[in-house]
Every structure is written in structure tokens, then in C-alpha cells.
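This document opens with one chain alone, in C-alpha cells, the form predicted on its own.
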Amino acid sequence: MSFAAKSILEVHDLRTYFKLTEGTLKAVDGVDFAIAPRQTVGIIGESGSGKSVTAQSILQIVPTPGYIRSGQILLSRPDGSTTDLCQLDPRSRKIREIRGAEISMVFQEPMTSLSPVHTIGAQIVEAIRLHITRDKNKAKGLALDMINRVGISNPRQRFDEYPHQLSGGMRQRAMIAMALSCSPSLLIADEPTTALDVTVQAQILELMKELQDEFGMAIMYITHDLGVIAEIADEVNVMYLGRVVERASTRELFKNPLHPYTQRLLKSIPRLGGRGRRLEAIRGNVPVPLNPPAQCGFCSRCDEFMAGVCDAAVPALVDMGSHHHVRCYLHSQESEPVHA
């Protein structure tokens, strides 16, 4: 698949596998996509979709006993330069000099990623000292100043105050600031705000909108709430069973959704006037990826299943024009190649 020559991240047929003792795991089959400079690009998907396997495996961070089986993600450098993430040792040098200087990320549950001994400060200088400034002064300014960024009060208090004291938006404000310290090219946000209250994540979606424009970086969002897509998205890449099977832009994507999962998907959401009116909630859950067969992964879900067709291979992701994208034989009959 081509994508357009100004990316900063372009990933190409990325299999991400576990090995098991019952088979191989194949969490991330064949995934392909771009991010260009400032902007968002959405990764939804129900649980189970690959969506974080698929950020792991960009910051090689992926967790015993899974590994990289194949593929390409290549990340355009400051100086010019293009890196194969994939070709890089999870515990080289090379890999941490990206890791919180040019590819940062928030996760979900920020008491799980901060560390409980030590203050929200320190945490911001170490990775301040780390790849930007190893004088200790001035690494504490630009943590200050950044805490205050984010939209902390009483930065110097909050500077010396450990994560355990703050509240839930709090901490994940002090970890957007750890994150955008170094003034990363990219930002991966893993379902930031799921845990917060509806009021908190409407503030730090137009935090992170704020400091996008300051800082002029991409944002990978990875979500299963279509809501919160829709709000800061400007492409969708909706995945399911370790693959993407559409991707458009935010608009043409709710406006015209083409596969049976994304479709299924938005007649999910709650509704304005639907009052009495039941969800129509998709059947069945997601497969476990455990030596998959040849076959469409949704099928065993979808409403529009042809027997003998897709469960007799894998559909191609084809180009259906102005850049919309599907994985379905209902728009295709071209099928993958099959893989090991």
C-alpha cells in the first residue's frame, strides 16, 4: 500500500504474534497505515482488535512472549532520515533515544505508568535530563513550565507531590506533560480518558487539541468510543481481529460507513431522540486470533455473510475512492495473500 510522501509514521503489513503453547496468537495480522505532520488519526475497535498490541509494537514494547514477526514501521526523522523501528532492538540505545523524544505516549491508567515513589517532578526532569538537558536546573524550569502547560494548578506544589495525591484527571494531565517534555514528533494516546468523568475527558480532549496546535505534533488516538473519535479525529482506522478493515476520513467514514463491523458499530451509539428505542448491540464477541483460519474475520458475527465466500479467504483492504478504504467482499472480491 502507498501512502503520501510527508508521514511521519508509516506502517506497512505489521504481524505482531505471541507464541503459546496452544498456537500462535496472531494479535496484529497485516495492519497498514500513515500519520502525517499535525495530524490525528483514530485506531477504534472493541477489545481484542489489536489496537495497543499494534502501539506496542511501534515503541517496541511489546510484552513477552510476543514478538515482531514481519513488517515495516518506518518513522520519519528530524534530520531528514528514515528509520525501520521494526529493525531496531527493543533494548538498544537507538530504540530509547526515539522512545519519549520523538514517539511519546499516554496510557490509559496513569497510576499503572507513574511511578508511586517518586514525584510528578522528578519523573518530568528524568526524562527532561534524559534526551534534552542533563543540567539539572534547567530541566526543572521546563518541567515547571510544562506542568503549568497542561493546565495544572500551583505547579510548584504539584511539582513535589506524588501521584497518589493528585486526582485521576490530575494524573493524567502530569502524564500528557511527562509525554510532550521533549516535544515529541508523535503522540500515542492508548484510551487516556476512559477512566475519567465525562467533564474531565472533554478537557483533556481540548487539552490535547491545544497543545497539538502548540506543539505541531501527530496524535495516534486509539479508542473504542466512536464519541470521542468523532471529536478529535481527522482519519479512522477502525480494526478488527488484529487488521484494519476501513479507513476514511472522520466524515466520510460516520457519514458512509461501508463494512458491517463499522456499520454495526455506529448503530451502537446512543442516539438524540431515541428515547425507547433499543441499541442494537452486535451479536456474538470477538474471536480469540488463536491460529486463525483463512477466512474474514467478522464473519462468524455479520449479518451479511455469504457461505463459501468469506469464510473461503481473507478479503483485500482496496482503495473504493476519495480515499476510503474497505476489507470486505461486499465492495471486493479481491482476496490477501495467504501467510504463514
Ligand SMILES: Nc1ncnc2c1ncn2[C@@H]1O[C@H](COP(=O)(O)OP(=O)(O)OP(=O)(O)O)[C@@H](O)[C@H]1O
Contents of the next structure:
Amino acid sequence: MSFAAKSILEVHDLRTYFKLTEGTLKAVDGVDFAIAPRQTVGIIGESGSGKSVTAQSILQIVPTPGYIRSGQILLSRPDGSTTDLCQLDPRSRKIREIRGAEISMVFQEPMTSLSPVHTIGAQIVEAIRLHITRDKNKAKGLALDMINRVGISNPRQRFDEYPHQLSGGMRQRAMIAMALSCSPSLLIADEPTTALDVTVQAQILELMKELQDEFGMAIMYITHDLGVIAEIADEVNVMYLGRVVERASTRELFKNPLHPYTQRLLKSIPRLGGRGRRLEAIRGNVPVPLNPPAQCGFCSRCDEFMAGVCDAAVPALVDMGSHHHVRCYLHSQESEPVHA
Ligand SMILES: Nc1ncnc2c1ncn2[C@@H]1O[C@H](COP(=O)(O)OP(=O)(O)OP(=O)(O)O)[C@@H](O)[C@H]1O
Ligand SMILES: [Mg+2]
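Form predicted in complex with the named molecule structure, per the form predicted on its own context:
Okay, now the whole complex, with that chain kicking things off.
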């Protein structure tokens, strides 16, 4: 698979499994995508499609009993070299240096990355002292500057407050301040606005776009909300059952969705002025990928299922032109090679 000449991150055939007593759960089962510098790449899919496990794999924080079975995660480093993150020990110093400094992450729930027992200021200072400067005063200056930049009012007062003293939106801003305090080249955002009301959500999205322009970072934005994707992403990867089933520029994906799953997803979003119209939910649930058969994962829910074709092998992700990729036998006969 070929990617744009200079990517900040390239993920090749990533497979992340969980070894359970019932069998092997294939949370990520052959994922490829790339992110160019300063680009915003969206990852969309229903609950359980493998979005978070993909992010955890990149950061090497997959919880046990999960492990990366195979694949490459190539990160371009500031010195021009490339490191395969899959080759690093998750506990190594090298990955700890990359986490937070070159790649950082914001989550849906700020309290998963903010400690309740330390002030906002102390936590941002700590991140800066770990990666940028040991000098306490310099670190405090940079932290105050960051708190100010993410739009938190009264930075000096907020600096000494604890996370629980802030509103949800302000906590989210504090987490973003911490994530960006070391100017990462890639920010991974996993549903960072899902828990917020729509007004605050719009403000946070706006803030992330502003900071992206200012800091020049790339963003991998994970969400199940197509409205958010339309707002923020340049390109979209649609994930289903551990695989990318469609990829295109955001514009192209909304105009010309090719995969039956993407078409259903688009039908399930409310349209402006379409009030009163019932949304069409997608029939059935995402299956659990426990010992999954080698077939198209969407088989069991697809209106266009072709017996003997879709359930006989895994369709390949094929470029239909202009970088619009789809993994579906309605569009190409090509299958993935059989994977042991
Ligand atoms: N710690 C774990 N142990 C066992 N299975 C897990 C674990 N974490 C995730 N999984 C499984 O891996 C698959 C992918 O999960 P993942 O959390 O990546 O989904 P997601 O796309 O992020 O969903 P959501 O939108 O709900 O956040 C699911 O089948 C899930 O049950
Ligand atoms: Mg998730």
C-alpha cells in the first residue's frame, strides 16, 4: 500500500488481539492508514469497531490481555528518522519519551488523564518538566501561557485549582492544554467532545482547529459523530469490526459513500431542517470479533449481502480512484490474502 511521500504516521496492517479464555478477540484486524503533517484524519465507526484500540496501539498502551500481533506503526521523528512503534517495548524509555512529547492524547473523560489530587497547574508543569525543561520557573511560565491559550479565564487562579473545581468544558480545555504543552507533532483525540453539550462541543472543536494552525500538528480524531467529522476532518477512515472499510476525503465521503455500511451511517445522522423525520438506525449490532470467520465483517447486517461471495473471504481495501478506497465485493472482486 502506498502513502503520501511524507507522513507523520503510517499504520500498516495492524492487528491487535485480546487473548481471552473464550478465544481470540480480534479488536484490530488489519488496519492501514496514514496521517500527513498538519492533516486531520477522522476515524469513525460504531461502538466496538476498534477505534480506541487502534489509538492505544499507536501509544503502546493496549491493556492486558491485549497485544499487538503484527503490523507496523511508523512515526516520523523531528530529526528526520523513522521509528516503528511496534518494535518498542511498551515500558521502554523511548516510547515514554515519544508519548506526551511527539504524540499526545485527549480522551472523552478528562479525569482519565487528569489526576484528581493535583492542581491543574501542577499537572501541566509536570508534563513540561518531563519533556521540555527541568527549570521550575520556566515550566510554570509555559504552563500559564498554555492555560491562557486554551481559553481558560483567570489562568493564575485556575492554575491552583483542582480538576473537580472546573466545569466539564473547562476540564476538557485543561486536558488539551496538558496534551499540547510539549507541542506534539500528532494529537490523538478519542471522542473528546462527546460528553459535552453542543455549544461547548463546538467551542472545543474550534479551539482544536485554532491550536492546530498555531502549533502545526496533525490530528487523529476518533468519533462516532459524523457531524463532528464533517466539521473537523480532511480525510475520513470508516472502521467496522477492526478494519478500515472505506477511506476518502471528507467531501468525497459525504457526497459519494460507496460501502453499504457508510451509506447506512450517513442515513442515520439528523439533517438540518429534517426535524421530525425518524432516523434510520443500522439493523443489528456490531458483532464481537471473537474467533471471527474470514469474511466481510458487515455480512450479517448488510442489505446487499451476496451469499457465497461476501461470506467466503475478506474483501481487500481497493482504491477506486482519487484516493477513494473501499473494502466491498460490490465494488471489487479483490480479496485479502488469507491471514494465519
Ligand atoms: N480491555 C479489553 N479487553 C477485552 N476486549 C476489549 C478490551 N478493550 C476493547 N476490547 C474489545 O475490542 C473491540 C474494539 O473495542 P474499542 O474500544 O476499540 O471500540 P471503539 O470503536 O473505540 O468503541 P467505542 O465507540 O464504544 O469507544 C471490542 O469488541 C471490545 O469489546
Ligand atoms: Mg472507543
